[in-house]
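Just one chain is shown here, as structure tokens, and it is the form predicted alone.
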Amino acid sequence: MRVAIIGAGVMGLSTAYYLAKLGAEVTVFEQKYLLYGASGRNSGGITPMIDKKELIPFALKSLELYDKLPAEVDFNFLFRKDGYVKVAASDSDAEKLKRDVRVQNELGVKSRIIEPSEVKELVPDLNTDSIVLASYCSESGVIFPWPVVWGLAKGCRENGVEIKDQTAVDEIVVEGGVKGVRAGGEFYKADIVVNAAGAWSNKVSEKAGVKLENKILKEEICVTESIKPYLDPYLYDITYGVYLSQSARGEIVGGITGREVEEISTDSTLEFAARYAKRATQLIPKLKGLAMLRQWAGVYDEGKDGLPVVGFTEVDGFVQANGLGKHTGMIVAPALGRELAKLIVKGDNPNLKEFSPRRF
């Protein structure tokens, strides 16, 4: 089987990474470069504690495998699980952490509800006057997004892969199913074409016939300069959206989750900063003066009613593999890809069924 996927992401190159393990001749094709995408601007946050039922099984199994491909492909992912603490500035946000972490533990996850006074004891410079309560795992915590991608680009490139960056596709070849794609000048032979590009996906599908609405967000993030490492879960304001966590260098790393936009654009703007740095400063009031060294922007999507859009259209041989939403992608991308190298291989997965594109 001849499989090509349309972008490099974590979400493609785990897809391509266990295909090319089920023995599928495998070729990925990258508009740009790796890291150019989502996955390579994102903060990095993992955890289980995900607010759609549907994605939390994906979210545990990620987080098993996180433990088990860097020794597999042998190389870091430098993921550092200090916990994950999601707060509420507002009551009605506070009654959705509660039902949250009910669904939450149900499923497995061991998040629980705590008081401000116990997020303190995490996060020793909270204001906690800024919050009304919280949820907290310590399963959980950040990674770092590149060596996620370099590692899996590896094990993929040692499984016989074929990854083609700076190749954008122009054509997918359709004649009463999917033939291959052209990319280059050149045309591709391809039994089965994936479609991985995220924000970028709606296009793609649009080269395939099939029309795809996933919604199109944009995030900024930002850097400040590096203090002594004090910040050690990841901390996520469900009110504001602002997030905050703090590199092993020391710098605070956070941003605002992303918004809907109608065109495809990485500018980052003042609007962004100003409202970041007001309300990180009142959840750590310590944070005030410090340099904003860099901030950038992100573009990544959504499935039209919130989840990801993963399985066979009905072109023939043509599968999505998108809209993995808000801060999810990088949490589910590895599982999700591993259950759809295997719908591709044996032509059915009941495991995926809640987010076939045909639920539309």
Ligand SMILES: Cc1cc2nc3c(=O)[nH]c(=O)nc-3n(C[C@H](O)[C@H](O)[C@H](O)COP(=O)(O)OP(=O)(O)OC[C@H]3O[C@@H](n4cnc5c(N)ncnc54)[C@H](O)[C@@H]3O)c2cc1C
Contents of the next structure:
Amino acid sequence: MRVAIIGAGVMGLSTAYYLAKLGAEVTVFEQKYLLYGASGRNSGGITPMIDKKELIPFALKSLELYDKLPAEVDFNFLFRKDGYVKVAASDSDAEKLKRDVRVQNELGVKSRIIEPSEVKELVPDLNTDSIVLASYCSESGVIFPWPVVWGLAKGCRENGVEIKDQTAVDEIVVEGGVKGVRAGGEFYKADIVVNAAGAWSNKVSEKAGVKLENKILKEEICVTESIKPYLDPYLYDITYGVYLSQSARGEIVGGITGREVEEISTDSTLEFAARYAKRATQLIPKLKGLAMLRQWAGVYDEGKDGLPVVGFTEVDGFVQANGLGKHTGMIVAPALGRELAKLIVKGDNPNLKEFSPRRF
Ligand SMILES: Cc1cc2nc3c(=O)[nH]c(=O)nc-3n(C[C@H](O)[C@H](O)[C@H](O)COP(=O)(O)OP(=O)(O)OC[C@H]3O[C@@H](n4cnc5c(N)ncnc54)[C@H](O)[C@@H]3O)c2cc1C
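Can you return the structure of this protein in the form predicted in complex with the named molecule rather than the form predicted alone?
What follows is the entire complex, opening with the chain shown before.
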């Protein structure tokens, strides 16, 4: 079976890796370079403590895969499991945290509600007046997204996958079903074409004549100068959408979760820097005065009902693998890619039923 995958982000590469292990002949096309998409621009927060119950089993499976994959591909993903704290700054969000933790616990996630005083033990210098309640999961942490992409790419190549960077897919050839893709002026024959183009997925889908209406989100993020390591867990304020963690080099890496946009843009804004700095220093006053060294932005997509879009479409051989969502893409991609590989090879996979493109 010949498979063409469009997009060398974490979704395209994990699907390619597991497909190759199942014996498929795989080519991955990337319009720019590895790390160009959201997979090279994110904050690497990894936790099963998420608020969409359909994604939790995939988050738990991915945590296992993130433990195994580095040895399999012989590449250190720099995953630091120092926990993940979600804080709420309003009573209604505090109630949401409680509801979410109940669902998470039912599905096997070891998360729990903690009071602001306990958060202060995990996050020294936290201003407890700035929050109402929090949830915490120790089996979580921060991964460095670049080695995840590089490591998956290495594992792909070692299993015979060809990765063609600087090679945009311009056309998906459909005659009855998919016949292949045209990229960089050449035709590549394929039995299956996988759309793992992240924020570009709607446009790519159009090339196969399949309507896709994923939301496109833009998210800004920044990094400060290094300070002595002191912040262990990843901290995410669900009321303000502000999150931050400390890198192994001591920098504070943080941002504000994505906003829906009409057009793809990775421009940075001063408005973001001001909003982020205001809330981050309310949460941790010690950060006041730190120099912001660099800021950037990334774009990603989310299914229009908030869930990923993964599976066969009405065009024979054309497969969606996109819509991974706000702060869940890095978390679920390894498990989702593995299940998608099984679906493609076997023709069926009940584990992906909820994400089928045919649900719309
Ligand atoms: C600032 C920021 C912070 C985030 N923080 C987190 C977090 O803490 N935790 C988490 O789980 N998620 C986080 N995310 C979300 C996460 O990064 C994404 O969900 C995930 O990386 C999406 O992976 P993907 O493979 O679907 O898309 P991408 O990584 O965007 O890959 C798609 C690729 O397709 C390529 N492409 C597009 N069109 C074509 C074409 N025609 N031909 C060839 N190639 C094409 C693109 O160039 C791109 O490289 C964050 C995102 C951002 C921007």
